[in-house]
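Here we start with a single chain on its own, the form predicted on its own, put down as structure tokens.
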Amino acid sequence: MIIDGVLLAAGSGTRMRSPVPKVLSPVLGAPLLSYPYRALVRLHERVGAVHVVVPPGGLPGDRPLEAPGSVSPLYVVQERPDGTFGACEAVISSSAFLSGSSTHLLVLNGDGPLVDETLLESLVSLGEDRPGALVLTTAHLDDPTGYGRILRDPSGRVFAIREESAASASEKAIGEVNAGIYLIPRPILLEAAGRIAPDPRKGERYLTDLVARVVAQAGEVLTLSVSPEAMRGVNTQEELSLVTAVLRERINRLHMGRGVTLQDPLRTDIGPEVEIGPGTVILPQSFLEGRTRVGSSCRIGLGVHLLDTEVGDGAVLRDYVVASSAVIGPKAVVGPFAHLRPGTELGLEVHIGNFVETKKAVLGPGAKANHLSYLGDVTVGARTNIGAGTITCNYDGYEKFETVIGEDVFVGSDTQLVAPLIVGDGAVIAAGSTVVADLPPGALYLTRPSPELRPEGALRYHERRRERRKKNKRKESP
């Protein structure tokens, strides 16, 4: 048995009332659609390709599926929005499929993010032992409203899938369900693709219409049972907040199996591809998303943001940190309130404390950046020290220019480092320095302007603007 995967993903989600395609929705930092993606593409071996089906239009973004691993994402455009059958036939009469030598569909909807791999190799096995057979998922429902309903013979076979506008009332009673998977050999969709009629109602061609079909000539179709929430979909906004909460459960318990601290797992979000090491504590408030991983006996503080970042052993993130696709190096200190900027590569036990923004900025092992500093596009010795207020003049206007400090500087407060500038090993530059040329090794250097006291010139400073304020009352007044 050869597997190609299908994911509707072609609808216009118009309930989901809002600009961003209903598939793309954020779940954890993560699409919508890639929580069926990656349950397709986890099944290994078994999936040679996945068909993502989009509307007219594709999907908006270069990259809206990653590829974990081989199987990268085949789009492909479902011409008119006419119903599941017309995008798997969209998928069969495409290129890719017909050079292909797959022999079954695994299609599952876009929008059902709770679909996992186990349920997927359940149906597989079930469909390699009878590989003939049309396999369909089923459920029961205590309020089955607004489902198709299974319709089974007094022996217990399928016969048909009835869908609800359709119905009579005694099957509308019927609590067994089409969930919406199903595994469906090529010579069926062959032999369907343009005879499928379109519903009379909605003027949409349905994938359930093949159960029908193939009783009708004699061919088997076998079920599987799955749990009612496997089969869960979005169609709203609160059905989004109400997977994402599954999905968090889900995901936290994980990690915590995996040695883990979350002090409040409801309230810690956690993307699908994060990793994090044993005995790492988490705060609340915290969202780690994308391809963030961190690593053993780290403490990430109180509202701590990562995106696609590299946490080292034993490093603690003090309160609401921001990385974006940083590196932070084990032991190292960050926070609070401090913002790591793509490019920020930090080093064994680096310091970078609070209002601290960093922007392709290499800091060597020990080196301290401990207040208020902005620090971009500069490399930065091991054991240097970065004092309170200091900036790297990166930008001119027009270009960005590169500031190289040594090992073991002393950068004094309320310092501009204008770049380009490279400052050399164990120089110290003292507070309120401006730097403009480059620094030899072991330099000190300062630009303080003369000093100048002026005796009792803040009392006439204040009496100055004492008159103007009532110079100005005068004039407000009537």
Ligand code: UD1
Second form
Amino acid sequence: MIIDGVLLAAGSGTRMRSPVPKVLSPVLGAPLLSYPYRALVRLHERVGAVHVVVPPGGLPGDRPLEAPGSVSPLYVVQERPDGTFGACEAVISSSAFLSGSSTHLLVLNGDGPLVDETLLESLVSLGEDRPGALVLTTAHLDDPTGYGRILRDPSGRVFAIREESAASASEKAIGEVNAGIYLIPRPILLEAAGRIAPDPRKGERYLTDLVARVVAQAGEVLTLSVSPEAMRGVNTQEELSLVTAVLRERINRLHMGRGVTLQDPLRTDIGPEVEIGPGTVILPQSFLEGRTRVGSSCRIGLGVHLLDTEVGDGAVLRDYVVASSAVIGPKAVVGPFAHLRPGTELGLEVHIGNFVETKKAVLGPGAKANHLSYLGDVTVGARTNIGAGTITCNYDGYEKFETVIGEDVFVGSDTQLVAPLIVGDGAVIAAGSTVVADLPPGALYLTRPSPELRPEGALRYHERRRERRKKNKRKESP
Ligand code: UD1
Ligand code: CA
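If the one shown is the form predicted on its own, what is the structure of the form predicted together with the ligand?
Full assembly next; the chain just shown is listed first.
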């Protein structure tokens, strides 16, 4: 048995009332579609290829589905959104499918993110026992409204699926519904191609009509019963929030099982690709998404948001740290209220304090920038101290320039480093300096205008101010 996976993702999703295509709706930072995709890829020993059916023009975004494993998605365009059978036809007429040798298609709705690989494995093993059969998944729902109903004859054999729009009152009362996950033998699909008529009401060609066709030809239709939760689809924003809650719980439980402490798992969002080491403690309202990897025994404070960020063992991220595409070294201490932008690389035991923003900033081991700074396009050597209020002036309104600061440098508070600039090892820059030219190693640099001290000058200053104010008031009143 050789299986190709198929994800149906070309529908318009009008019930979401959003300009974002439904299958790209974000769930814990990952597109909705990536969840069933991941379930398929996890069957990788059995699934040769995954075809993703998309609307003309494809799905927006440069990489809507990043491949977590060795299977990359094969995008197939469905020229017209003429129904779920139309979507499967697009697959079976694609060159990737025709040149492949799969015996079965494992078809999943792209809007069902709660399907897991255990369910898919059961479906596949049923198919292995009966390779010629069309295998459906069904669930019993208290409220089956909107789903295709499973019609069975008196002996219990399935003979059709009836969509909501075509169902009679008695059919609508049936609680067993089509879960939207199918294992279909290749010959069944090839035979039906071009032969499924559009539904007269909606004009769509339904994949579910395949069932009646197979039955009419004395073929075998089997069903696998699944839980109502596993099949939950997303058609509205409210349903999107419901599946998000289920996935949040699943993912968080997994991390807790691996020794991660989540102070409040209901208020912690962790994306499906995120890795976290044991002994790490995460406070509420944090959001770890994308390819974020957190080491062991780290502490993640309140409201920390990490995207595609790597955090070394034992690092401490205090409250309200925001980081994207950054690397935070082992035992680094960051925040509270720090903003690490792409290209930030903090070495071992680096300290970044409150209201510090970094961008393309590489800080060597033990370097510190503890207060109120902007560090952009900069390299900072080991043990260098960046004083409060230091700014790298990296932009002249046209181009960006780099600053290179050596090891063991002391940058005094309120310094402006005007790039391009090189500061040699061991240099000392006095507070309040504006540095516009390179400093050799070991240099001391000061920017000090000659100071002026006027004893009691402040008194005279205030007198003058008061007199001027009086004069102005007299002018105003008639
Ligand atoms: C579908 C099933 C229904 C089942 C339900 C389970 C059909 C006709 N009906 O209904 O029996 O109970 O799923 O959730 O299949 N899509 C395309 N191209 C299209 C139309 C849809 O790729 O032309 C994709 C959509 O993006 C979506 C999936 O197919 O991911 C299902 O489409 P949707 O319109 O949501 O079908 P339902 O009405 O939910
Ligand atoms: Ca649906």
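Superpose the two forms; the largest set of C-alphas matching within 1.5 Å is the rigid core. All values reported here derive from a predicted model rather than from experimental measurement. Positions refer to the first chain, counted from 1.
When the rigid core is held fixed, the Cα atom of residue 20 travels less than 2 angstroms between these two forms.
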